[in-house]
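Just the one chain here, laid out as structure tokens, in the form predicted alone.
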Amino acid sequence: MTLNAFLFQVLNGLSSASGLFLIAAGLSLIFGVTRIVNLAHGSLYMLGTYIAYSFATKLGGAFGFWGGILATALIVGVIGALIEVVLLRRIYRAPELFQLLATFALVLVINDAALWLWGPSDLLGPRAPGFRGAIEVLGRRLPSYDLLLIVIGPLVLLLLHVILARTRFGRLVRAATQDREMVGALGVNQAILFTSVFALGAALAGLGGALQIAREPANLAMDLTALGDAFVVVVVGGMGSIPGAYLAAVIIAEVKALCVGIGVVDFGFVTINFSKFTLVAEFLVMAIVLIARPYGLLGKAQAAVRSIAEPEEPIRPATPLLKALGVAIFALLLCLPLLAQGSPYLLVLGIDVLIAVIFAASLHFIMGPGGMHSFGHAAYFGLGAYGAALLAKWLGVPFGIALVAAPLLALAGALLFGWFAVRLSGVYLAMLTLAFAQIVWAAVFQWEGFTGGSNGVIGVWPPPPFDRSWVFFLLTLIIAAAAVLLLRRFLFAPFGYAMRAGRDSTLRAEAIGIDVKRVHWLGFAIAGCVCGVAGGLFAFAKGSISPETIHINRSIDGLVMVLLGGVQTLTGPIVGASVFAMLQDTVMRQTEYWRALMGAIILVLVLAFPQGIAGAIGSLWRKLGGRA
């Protein structure tokens, strides 16, 4: 690459580093102020881009153009007040994981919201107007629009700081960064704070998603890829500094472009195809800065946040009345077969539940009684599925090897991944394990030659007696008792209690001489290989795997199934995956939006039993028995 061509891709970088800015920032803001992961937000960006899209297609010309940038903003700030007044908070006492929930749920709405609005098709707006030609730049021609983006970023960072700096809002906003209790207790009404930092936030993502309209079309996907690229600008940079949301996504930015830019390069024994790291450059710089910096770029150590949430009780061993009920259980699935010979399908919704119960559990393991939040648990459940399903495709492994061989591919990377994992906490090791999954991911989506890419693998099937249906299952369920079962006893004996004993308080179990970090090293491990087992079930389960089966969707759809049903209590991942398993296969075959009706019983699930399913089955036994 020429000096010119360097400098020129350089400029490229810093146009896109706008639009990555202006959505960032308005997470970060959010996130300082109200310490809620907005998983939404990606999709207030979508939102402001089809907007937009309206504004300039129905009023044309420069008044629908530009005028329609700065309304969608508004627009978008004025949804963003509403979803704050109407639906955060009226949860904010509940856990925030469960806020988290509510979000997702949102996420499913409003994207089945635009498919009903706008369609499914990709919608690209008319070039800006005054803005139309290119310019000559060290030999090459660059858009004119794109010189504006270059400038905007650096304005927008400009104005928050005036706002931030000078302002009593913005004093406001810092010190609820710091300590918003306190903030509350001087007499600030933290009701309108809230509202108004999360209406800023949402109108920068409608600002940000405005501007890329004269760029990239409008299209239902955009929510999550502008959600995962948000949150790797936000943890690159430090959660809550503006100037590092900017620097994170300038760098980030100009690391995409460089990529594109460099090519196909020969390296005389191997050739690389950089274009192709674009797919995961960004998830790549933030695993080596949080590694490097664990509280980012310009970012500090968070200060302790007391919660406002009910106090978590401690977990229990299993009653005999649980006991006994899990037992009915047990043995009335154990009969699923002959009540389902008139419905064969009732078997492959029983084998896809108890899959995700293997999943949801392995999930809760590390989440609750561990207190790591994962946001990339999938890589581990992609590891396992496609070393099962390649060991019996390529090398012909037999099925039972196979099955064996899935837990511990997954193992080897939750160790690996695990080791730096256990080293951050909340946000930060979140994200890291996010970045860890999409690593794995574009490893799995283009080698080709070793995964078939994009196709996967396919006629992966078990041999006989497996292939019958009724054999399988009853051999996933068994494996999934036995999961579960192993899983509480790790819980129940010490390992478990020096687990708790780290996530409650790091000092005080140090200082008795548990090693937290080893503690937590191991059992992100255990989770791990636990995962691995779903997903080797899951390759012969359904025969074929594509990089799908690591998509940060189902990380995502796992974060569900335990928040649903209940984080703080060992049922929960249980109940939470199957009423999830079950609503989405009952849901998905009702209607066309079958998202938004998913994501309306979430929130109302939500709202209802802010503990989760089994958490408030729980609280309100306890209740009935304490009366009696």
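Remember, predicted model here, so these are calculated numbers, not experimental data. Positions refer to the first chain, counted from 1. Whichever C-alpha set is largest while still superposing within 1.5 Å between the two forms counts as the rigid core. Compared with the form predicted in complex with the partner chain:
- Once both forms are fitted on their core, the CA shift for A221 between these two forms remains under 2 Å.
- Relative to the superposed rigid core, V255 undergoes a CA displacement smaller than 2 Å between these two forms.
- After superposition on the rigid core, the Cα of I69 moves by less than 2 Å between these two forms.
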Second form
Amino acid sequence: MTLNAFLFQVLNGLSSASGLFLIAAGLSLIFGVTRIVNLAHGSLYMLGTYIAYSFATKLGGAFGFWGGILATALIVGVIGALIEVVLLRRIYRAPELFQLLATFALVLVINDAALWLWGPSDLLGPRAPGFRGAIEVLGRRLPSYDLLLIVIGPLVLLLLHVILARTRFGRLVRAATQDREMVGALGVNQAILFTSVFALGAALAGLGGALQIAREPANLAMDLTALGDAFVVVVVGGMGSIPGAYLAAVIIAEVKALCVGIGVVDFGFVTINFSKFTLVAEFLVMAIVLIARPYGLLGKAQAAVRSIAEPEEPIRPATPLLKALGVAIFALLLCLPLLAQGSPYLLVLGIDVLIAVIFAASLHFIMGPGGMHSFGHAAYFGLGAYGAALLAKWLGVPFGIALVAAPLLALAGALLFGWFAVRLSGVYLAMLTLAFAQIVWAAVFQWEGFTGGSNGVIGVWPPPPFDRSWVFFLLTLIIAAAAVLLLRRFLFAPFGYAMRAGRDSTLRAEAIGIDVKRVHWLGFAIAGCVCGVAGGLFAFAKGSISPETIHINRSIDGLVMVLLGGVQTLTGPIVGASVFAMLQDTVMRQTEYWRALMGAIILVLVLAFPQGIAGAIGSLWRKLGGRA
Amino acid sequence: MSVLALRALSKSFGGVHAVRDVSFEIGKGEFLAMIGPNGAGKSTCFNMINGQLAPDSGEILCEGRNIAGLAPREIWRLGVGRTFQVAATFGSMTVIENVQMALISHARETLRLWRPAAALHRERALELLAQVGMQDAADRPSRELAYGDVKRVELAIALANDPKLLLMDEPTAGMGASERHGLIELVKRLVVERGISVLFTEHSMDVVFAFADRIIVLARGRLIADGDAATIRDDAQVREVYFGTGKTFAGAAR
Ligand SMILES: Nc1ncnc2c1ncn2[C@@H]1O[C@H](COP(=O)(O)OP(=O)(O)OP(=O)(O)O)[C@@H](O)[C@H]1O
Ligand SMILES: [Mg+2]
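And the form predicted in complex with the partner chain, for comparison with the form predicted alone?
Every component of the complex follows; first up is the chain already shown.
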């Protein structure tokens, strides 16, 4: 690459940085003041693009375009305020995990709303009136609209700086960001402050989205992409720091632009196409920064805000009643193939449910007793699934060995990622696990020659007799039962106690000689390993896998399953996974708008049943005088 | 040789000199009280001794070996137990499980995956609970206990690895007068019977003067006095710190 080409890419990077900054700044402001990580922020950004598109095409002209962009920012700001007043206000005191889930429910609802309003196809807006041309820079043509974007980023940064430094509103925002106690003392003003901060953050996201209409088409995948980008920027810059967000936006946009600019490089012994690294690059930057500076480049250590919905009961061995129930269900499932002779679909559903149970039980293992809220459990599912499928496909490895290799690969991944993850906690741990899952996803997606890219791997069928669905079902049943019992055994053993000890009070645990990080690391590895079993079974059950298999949606599904069942009960993940998988395979298949439905379920769950199904049954049982 | 010796220990937070140039020793079987007004640096001293904080400078010698900068769990393995100013127990466990956890760790069994923990070291845990008078609450969830009882459970946990040195940061906070005397008496008995050395902080002067073998006084991060009850009572600097001039401990102690 020549120096000119390099500088040109730097300019390109700066114009992308502005968009990143707008969305990240809002996210950061909101987190700083309300301590809520707004997963729906990408959705607000997407709404911005769609609404601005409608203005620009329906009204048309310079007014429709430029006026539309400003109107969009206002409208999205109002939507943000509504979200804050109607939903978030109810969950400020809820555990972090619930807040994350509630805002993720909004992601689903908004996505389906956009599908309903604008339809499924991509919508490209008109070129910007007054900025249609390009100018000659460094011997290349740079669209003048990009130049405008380069200027807008720092301009907004300056504006925000002035607002925060000079106004009363700004003083309150800064005070609330720095000192939590302060916020409580604000009384009534607190509600107004939170609503207005949320509106401002939303408006910034809307503006960011609206400005994109001349650059990229509005589409339904924008919400999660934008969210992923914004996260990385905020976490790298430091939660709550606006200058940090700009710095991080520039770094990440530049790294990406340079990856594209470098392109294919021949090192003699190996040829690397750097433009394939764009998806992974930002997450790599994030992982490196979090490891070196756990609170981001310009962030400060946050005092842990711990809030547990209800204190947890000591664990007790299963009562005879529960044991009998377990045996009865197992026996019933053993007979399922006989019952299912008339409807083979029942067995497919059964396999789905059992795989979900293994997945959820392994996630619960670290989430509940370990207190580590992984937002990237799909990574280990994916390592297992792809590991088994690729071994079978490329090396012709026998079925049995592929099934054993799946958890081993997942174990290796979990040992590697877990080592970093256990050094963080709370939101930061959630984000880092998410980043790792995205890295796995992006690697699978972009490494086409090996993984089949977006087409995935097809034709992974088990050999006879496992090609008959009832045999495969029985195999899955036995493995699932073994996995669940094994994890349960671990939880009652000293290791499980040590894991809970580290979660309950790291201080006390370390003061009695427990190496909390090591215990949690091993817990993470065990969970990843067992999750890999589920992945391996999944690949052979479906006969094919694609990057979709390990998308962030699967990680979130896992969280919903665990919460649905109840994070504080050992039977919770089994109940939750069963209910969820059955809902997904039945109700959700019936409607095009399954996301909205799913979002509604999550919202009800979070607002009405914070203990989950098994938890609610348990406390009802105790209230009625029984001992569960 | 002394069980523990601090040599010119210092620690500051930003501009605040929490502990400045503090040196003292504690002998085997000695019951040593550390007193001082709020913010004097007592907890900071404790946190450095048990490894939660690394000192800026100075040495912490445990039976002659410098332990400054070791992790809390390593220092615990050397036989230094501790209770916290704000009691810390495992809320999702029963009282006896809390003690069993410490015994399991002492036996280096925390990474075992198979045998149920509830059956391990139960006898020994009951003995320890009996020593602090908590055996009847053994199977209750620890988060349900009254604060004074939590402090006793903490003591039982701290005793689980047969410590040679116990650090007790305000062990009687949240207790009534008679309960307070009971607990300190209990600790004093352990000191005598087992030869454990104890360093404790305590805001109630009557308890300190009645039970401590020796007293050291911290004020604004500095050690200003070190001696027996009579010496401390008559120390002008100590009186100044506690009462301004004029008053005496005789009037203050109840
Ligand atoms: N982690 C910390 N960061 C900043 N300052 C600290 C920290 N810990 C203690 N300090 C400061 O160091 C000084 C000594 O605090 P320390 O807790 O050691 O006092 P103390 O003697 O235990 O007081 P008390 O009797 O109230 O428990 C105080 O000024 C305190 O504000
Ligand atoms: Mg203190």
